[in-house]
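Just one chain is shown here, as structure tokens, and it is the form predicted alone.
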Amino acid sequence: MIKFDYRNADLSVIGAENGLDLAQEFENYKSQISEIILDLNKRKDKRGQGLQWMNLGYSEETAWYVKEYASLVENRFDNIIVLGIGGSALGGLAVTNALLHPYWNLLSKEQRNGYPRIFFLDNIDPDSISSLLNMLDLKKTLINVITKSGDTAETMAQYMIVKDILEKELGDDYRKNIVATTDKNSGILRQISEQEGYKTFVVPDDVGGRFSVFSAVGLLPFALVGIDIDELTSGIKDMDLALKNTDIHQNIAGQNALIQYLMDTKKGKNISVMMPYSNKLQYVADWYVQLMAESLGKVNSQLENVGPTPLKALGATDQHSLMQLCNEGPNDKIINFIRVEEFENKLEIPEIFQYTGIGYLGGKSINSLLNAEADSTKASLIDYKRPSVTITLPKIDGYHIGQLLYMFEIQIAIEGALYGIDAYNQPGVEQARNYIYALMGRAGYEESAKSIHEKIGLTSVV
């Protein structure tokens, strides 16, 4: 199982000033800790709550869709190409990054096993889609379009592009490049693939798509890669029997928020810095911004407004650039650390220049002044009275990964309870897409046109 070690957010190690007395706060804490736990689980299962992505892992029946078309489309596609944005794209990015060859879309066919390169685009920026489309064959190229409610406006825009090309370029034969994950019963996406006979999965209910890695959203692209979902789902279910845990000692999810609720709530550090120590994981740390920021970052019943801000960091890259601002900046911070045991690869350097003040590095690895470097960048936020949390991981594989992802939903859920605020909904990130729908010329929007108009100095909509 992934470790966690919070002993740098005590204020034994740091100070009262900016630390917390730990396993006082675990006492005071317990029964609310608890009373969480207990709530999250017996509610999981009710709908409406917005929490059917902790029974995601046990989805036997999705999976077995997942690997039956996987199976049926083998070698008949050279390309992937993932349209969503946010929930629909971060996941699969994260978990795509840290379990296939880093470079996986510059291997060769036969190094890729027959699997093809997958490319997400979650972004609708026109340089980036033209010069994507430009290169690739789509002939040979699978697009799944991914979006619930079936009307996002970048990614429906996108579909729109990819599929007038693909009518050109295939006539009718054209819907067998095309896969929608979407809502099972209602939104445009829905009325579309019925129409047009693309093959579908679904998008659970009470699922949002910060929360959806697990469901088709992300297994479908993960199967067609030849990722083992499998050992994924493994992790998670052996992280949700962990988790069920009440006891806060026990509770790793349940320690983490805490420690993340109580530093911004008692001690200021209002900013979450997700620094992962392996490149394969740089998209979790991205994944994590998402989830935290769109989960917490609410009005609560007081018409106050909480939520830490996440910041997203590469250790050592930003050894060089964020580490400055952490030590020496505004003490606004909590660091979290996430640290790799075993790493793929053993890489040596060599025992040259030895008369050089560079000499000590040789006969030493890669792997050893990778992690040399987190121990030292962790010394130093102590020199510093810097909050830190320590995540360690055995080792990058499907299991391991599902376990981290899953671990961090449940943090999440459980901050959500801290804060007092609803965890599942977005309310600020739909107040904008509806301006979306006004700017673009939506019917039934042209009053709020005319408003937004008004508010930002437009003369015309496009």
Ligand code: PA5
The other form holds:
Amino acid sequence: MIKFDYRNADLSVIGAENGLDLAQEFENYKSQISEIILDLNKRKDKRGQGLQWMNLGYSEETAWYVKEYASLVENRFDNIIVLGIGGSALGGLAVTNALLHPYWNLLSKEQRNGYPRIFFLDNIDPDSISSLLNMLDLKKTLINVITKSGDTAETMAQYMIVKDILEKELGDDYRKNIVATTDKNSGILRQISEQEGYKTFVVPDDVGGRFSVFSAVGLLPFALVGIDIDELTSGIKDMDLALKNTDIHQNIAGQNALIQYLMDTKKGKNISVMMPYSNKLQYVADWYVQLMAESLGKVNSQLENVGPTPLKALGATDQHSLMQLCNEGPNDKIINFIRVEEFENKLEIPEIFQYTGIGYLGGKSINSLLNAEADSTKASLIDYKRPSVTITLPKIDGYHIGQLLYMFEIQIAIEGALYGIDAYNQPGVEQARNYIYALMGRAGYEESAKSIHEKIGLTSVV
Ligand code: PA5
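Form predicted together with the named molecule, following the form predicted alone:
Starting with the chain above, the whole complex follows.
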């Protein structure tokens, strides 16, 4: 199992001004945390609660269907392009980046065991989209368009561009190169898919985008590139079992939720830095940032604006960038380290120089250097009386990635309950979404367009 160490958030280590009396706080919040965990597990099967993501690790049906499709199209495609944004892209990006070879798309087909390359657009940048489409042989490219709502402007614009080019290049056969992941019944993409006859997968009800990584949203791309889905789901299930424990002393998601919450609300540490010491986990930090920001940045029932500000960092790279700010800037952050015990590769630093300044590195592994950097950063944070917590992964494999992501999802669900907000909606994003429709000339949004023009002083419509 992954491990969680919270000692460096305790007042015994960093002092009473910045640290929490964790033994006392665990006692104070024991029954509230226990009630939250019980409540989540009670409500998870009910409709309209937004908690179906808690059941995804057990969905053998979805796993079966994505595996079946992946085996049907095996060897037909050299590339997959995933179209989507936010929760429809970041989970896929995080897991593939963690579990595939770091330079997967540069490997030959043989080196990839026949599996395709994979690209996530996750944006509407004209340069990157054009360059990618010009570079790939579209006949050998499978497009997985993912949108739960079915009308997200960014995703549907990506799709419309790609569909048009595919149709021109492939003729009627282009439909075989598109697979859609969307709501079961509603939304424009569902309508189009039925008219066009695309193969489709479902984003289940009550699973919001940022909690959808273990639905077909993530599982389909994972199966297509040969990631072992059963390994992932067995990690999720083991973590789910562990996190059903209602005793905060035994529940690492409950512990981290409480620590993040109290650091923000009692100690003024309203910035939560996610800092993995592994390039393979850097998109896990991106995914965590979105999960935390969209879930917790809300207006609560007392009309207060609440929520911590997540910030991503990468060890050791950011020791030469953000760490100065973390140590000597405002004491408003809690650092979440992710440390890996055993990397896939071991790289020795050769003993080729005797200079005192670098000679000590010779004969050591770069693995131990990376972990020593994590430990030294932790130690320096203690000197500056800055709180941190550490999550340790025995190794980066499907089992532990399943555990890690699911643990964060439960942590955010518990934090949402502590803040007294709805962690599963995103009204602040919907507002800007409606403004996009207005600015881009969608029928019915004319008045809104006028008011935006006045508000921000725009003189012409796009
Ligand atoms: O987490 C969320 O709900 C959002 O980030 C969505 O995933 C994002 O807005 C994309 O929405 P959709 O899947 O409807 O295209």
